[in-house]
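Quick heads-up: it's one chain on its own, the form predicted alone, in structure tokens.
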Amino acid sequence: MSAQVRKAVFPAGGLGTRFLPATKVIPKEMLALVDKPIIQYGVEEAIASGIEQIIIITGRGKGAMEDHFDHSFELDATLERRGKSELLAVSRGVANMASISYVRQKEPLGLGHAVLCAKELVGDEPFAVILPDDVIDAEVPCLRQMMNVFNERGGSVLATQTVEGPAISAYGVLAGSPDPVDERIYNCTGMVEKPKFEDAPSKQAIIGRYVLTPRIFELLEQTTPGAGGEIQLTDGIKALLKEEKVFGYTFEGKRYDAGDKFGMLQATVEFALKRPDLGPQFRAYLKALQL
């Protein structure tokens, strides 16, 4: 089994419920932040980590995504027409973005059956999971720092952030105990999800972002069902952690949650202040504003 991690799943066949009425013909993760969708924010972050191949798992009514990592040919002769060449070297750019295959899961049947999805295409390697919804801001992308721990380290690592309080409860929290050699890694040894803040193992909660070797396909086809028929991504790293080291790594840089409405209005207004072309004139209107 080749140890390089060269693929990346993104999960993204979900309903997107939470941004009704505009999901509901637009995928959540085709939102705009700024000027981007959500899902290239993270398509740009695994090729970024050194990524050569992309898979996203789809759903119904997600020919979008589809169709905008794809060359629009009416658009770019339309721009190059007009002598638009900037414009023009965007479409395209986002179109030789990556190598992008797409899985249809018929059924929202939980993370775990999503990734499942990608067995076929993922085959016998090591492979990571980026969630769109989270947006990670940092120097050195988030996977790119997760997959040197996992190089280094060789067991499965799961992004977390210390999160304090009682909002811990709206996550999987690890257990186990900090690294003694890196502050940053946590050993695992087991994980709740959705605790009570009183009975939450730790503050290290999991974020959007996984590194897993492929024992986990077997282990997700022999998870059994929970509520509404799905299959959880946590109960087939629970059974993974019974077989091989699990690690908790608690990245550099600042985790936005887009696929809440305050968490997409903070990355809106974060991400364009640090825009060159945006930021000097919408920082000077944010101060204007008599709030």
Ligand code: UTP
Given for the second form:
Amino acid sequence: MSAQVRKAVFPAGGLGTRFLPATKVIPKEMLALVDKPIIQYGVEEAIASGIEQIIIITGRGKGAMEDHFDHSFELDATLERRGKSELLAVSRGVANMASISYVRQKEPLGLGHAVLCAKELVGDEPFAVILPDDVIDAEVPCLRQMMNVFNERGGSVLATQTVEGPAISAYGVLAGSPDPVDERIYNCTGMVEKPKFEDAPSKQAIIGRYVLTPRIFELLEQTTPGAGGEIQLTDGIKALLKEEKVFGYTFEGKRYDAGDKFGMLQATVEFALKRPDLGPQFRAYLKALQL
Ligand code: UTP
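Pass me the form predicted together with ligand UTP as well; I've looked at the form predicted alone already.
Everything in the complex follows now, all chains and molecules, and the chain you saw is the first one.
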């Protein structure tokens, strides 16, 4: 088994019902955050983390993602003819960004099932999972931080954020104990999906980044459908942590749930304010709103 994390799986086969009606025809992953589809942020994070191969799990009606990461000859020819060299570089840059393979999930049977669809392409090596709706703004890419923990500790790593109060009930929550050496690391012994506030075993909420060992594939194959009739990734990870070390890692950075309308609005405002070309004008506009 290669010890290097070289491949990242992007489950993008879900229906995106929280964003209807926008997602009736347009894949959720293709919704624009400022001017980039949300999945592109994740792909850029993976590349900046040193990932060599991207595997996107797609489904029915998700073809726009493949077109997005491919050459658009008509568009490129038109931009070239019009002398729009900067835009041409943007368009070509996206197509040349990464080596991407696609696997089609024939039915949206759950996140665990989506990850299992990547089994043949990943093979017998550790790999990353990036949920494209979770867009993370960080100085050191979140996945890079996690790969460093994986390299140091040699066990699967789940990205977490500390969630105070009843909001914890929206997440998968880790059970275990903080690492005595590194305060960002949590030694995980269990996990509970969407617990009641009073039953939550910790404040460590799992978000959409994982580094997993390939053993997860065999465990997912044995996993029976759980909540909502779906094969849950968390059920596979629960089985994994009975056999191997699994760590929580409180990453440095800020995560936005861009698959949710409110989360997308927050990300839009904050990303736009940070943009040198839009920020000053947008800031002035927001101030003038006198809310
Ligand atoms: P979500 O539950 O956030 O996505 O799954 P969803 O089902 O698309 O959206 P809602 O909840 O109906 O709005 C997390 C990730 O797992 C993928 C989704 O595409 C998303 O990136 N997923 C989920 C799959 O790839 N296949 C599935 O069967 C389910």
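From a predicted model like this one, the values you see are computed outputs, not experimental measurements. Here, rigid core means the biggest group of C-alpha atoms that superpose within 1.5 Å across both forms. Residue numbers count along the first chain shown, from 1.
Gly229 shows a C-alpha shift of 2 Å or greater between these two forms [criterion: core-superposed Cα displacement of 2 Å].
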